[in-house]
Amino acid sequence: MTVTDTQVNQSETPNAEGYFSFTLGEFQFRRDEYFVYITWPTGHHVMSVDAFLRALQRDVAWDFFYGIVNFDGVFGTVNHYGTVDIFAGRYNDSYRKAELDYSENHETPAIRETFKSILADWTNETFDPFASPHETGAAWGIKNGDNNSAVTRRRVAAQRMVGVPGDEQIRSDESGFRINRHFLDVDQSEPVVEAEPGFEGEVVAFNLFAYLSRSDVTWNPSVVSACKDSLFCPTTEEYILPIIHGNDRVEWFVQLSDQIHWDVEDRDTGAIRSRVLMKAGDVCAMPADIRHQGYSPKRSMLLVWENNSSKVPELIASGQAPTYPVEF
């Protein structure tokens, strides 16, 4: 089933807790004070509302990201870069064996607008789905205003490199963002660049650690440099990655500070493949046939290196490219 209508279908009136319910194809979504309830023709599912909103925030902000965004072990989306699958139980062996799994394909604008509307209506003014639990209020309770300034943040994506004319940069003297409590020891000095006359806009450098120390979001990779299809996407991590990311290409991880625990599972079944502890200075590659979720006990810095080529998923799916980056 492919849905192309971009009209958002929501209930005519809010429920007793003040929230609207939403329909997307045969999927129905509603929330109360604590939980989100998802139903589809062959089943139903319940999620904690804070976990659902944190996952939904990233699915919307990343425009459905690369490959699979699992909200948990049951519900999620698959990006086909023009259309998006919304599924329940598709990557869960138990649901598939019980024939409870279900999937629909939607034109990207249709699912995007519905998810944005759910996020806007269900996020109260006290809650920021992008922030760590320590830095925001609770998602629980009856309807209480909104936090549209938080849920509509624009993802930073440099076209060339942070600091190059035309690209944004968080600067200590102009951004207004405070240094995060976990990064108070990070040197804030900027490199001194002495470019030859005529090259002032071409020779640029910036302090990546200072840049990241002032990030007010977690688990949100921002593009700081782009060289053709090669993207450097650093991020700050605290608490739990709100999604389980199913790869459709290889991702390289460089742990810049502190540490992250990773659960690595088979992408299609959820079977555990490995558990990885990355400490500062460690480098690893997440293969294209796995899914992963991270746990960061202290706010840490992670550099994610992505190949943005639209050809990669097809090459891997057809067997023309391997699911791993290098053979030793």
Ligand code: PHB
The other form holds:
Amino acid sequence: MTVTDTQVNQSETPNAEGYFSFTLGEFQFRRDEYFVYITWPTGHHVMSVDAFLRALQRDVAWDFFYGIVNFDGVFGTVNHYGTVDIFAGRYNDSYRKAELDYSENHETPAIRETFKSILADWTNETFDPFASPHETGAAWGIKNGDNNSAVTRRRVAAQRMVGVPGDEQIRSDESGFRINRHFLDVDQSEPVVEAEPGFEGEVVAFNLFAYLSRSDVTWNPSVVSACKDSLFCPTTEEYILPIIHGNDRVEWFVQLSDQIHWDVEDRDTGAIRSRVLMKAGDVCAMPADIRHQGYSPKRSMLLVWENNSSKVPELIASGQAPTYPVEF
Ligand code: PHB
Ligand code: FE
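In place of the form predicted alone, the structure of the form predicted together with P-hydroxybenzoic acid is requested.
Complete assembly follows, chain above in first position.
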């Protein structure tokens, strides 16, 4: 059954800690000083509020992303591009075997509006869910203002390429993006472009390392170039990817600087499949039947390369395309 109601259902009054409670279908959400409590007809769950808000922030900003966004081993969403499943225990072997897993399908606007409202109400002015833990205040405590400018940041999605007229322009001190403390050694010089007469507005180049050194967010891929369905989505990473991503397609990772540890698990059961340490210069393809979470000890630069074709998930799900990209 698809739930089509787009109204956000929130409690009439805030609780003792100052936060509203929300319902979406049969799911209920409430927070106190430290934790988020989620209930559904067959169970309930508790998450630390900082981890919950970091995951919620990605799910909202990426409009439910590719495939599955696991907030942790129990709770998450599945994007069907028009509708979204919200689930508990569905990709957890123990919940499945105990028949305690639960899932509802909602029209995307309904879940989007509910999640946006929860994020806005539960984020205090001290907390930025996109920032590294070192660069933000705490998520804890009783209700204390809001941080709407941070939680409504729009991610960069270039139509052609950063630097091309109409897309985001190169970042500088003047644009308000400062070089991150971990990237002070990154060369800031821009390439010199010498275009043939008549092509001055067409030939563009930019220094991707300099661009990324000024990123003020973590674990938030932006689209810096688009060639048909081929999207280059680099990002700067520090601490832990706030979601466990179960993709519906293959994605490539190019480690541009520093290191990331990846936990790779079976997408459906959560059983561990491998641990990967990617060092600067390493390239890997994450298969389409796994889920993964990354750990970046120092701020690092990662290029995520996505195939944005809407045909890919069905080709893989139906077995017409393999879950891996290359036959060696
Ligand atoms: C991913 O799930 O592939 C992913 C998400 C966010 C990032 C990097 C990778 O910043
Ligand atoms: Fe992924």
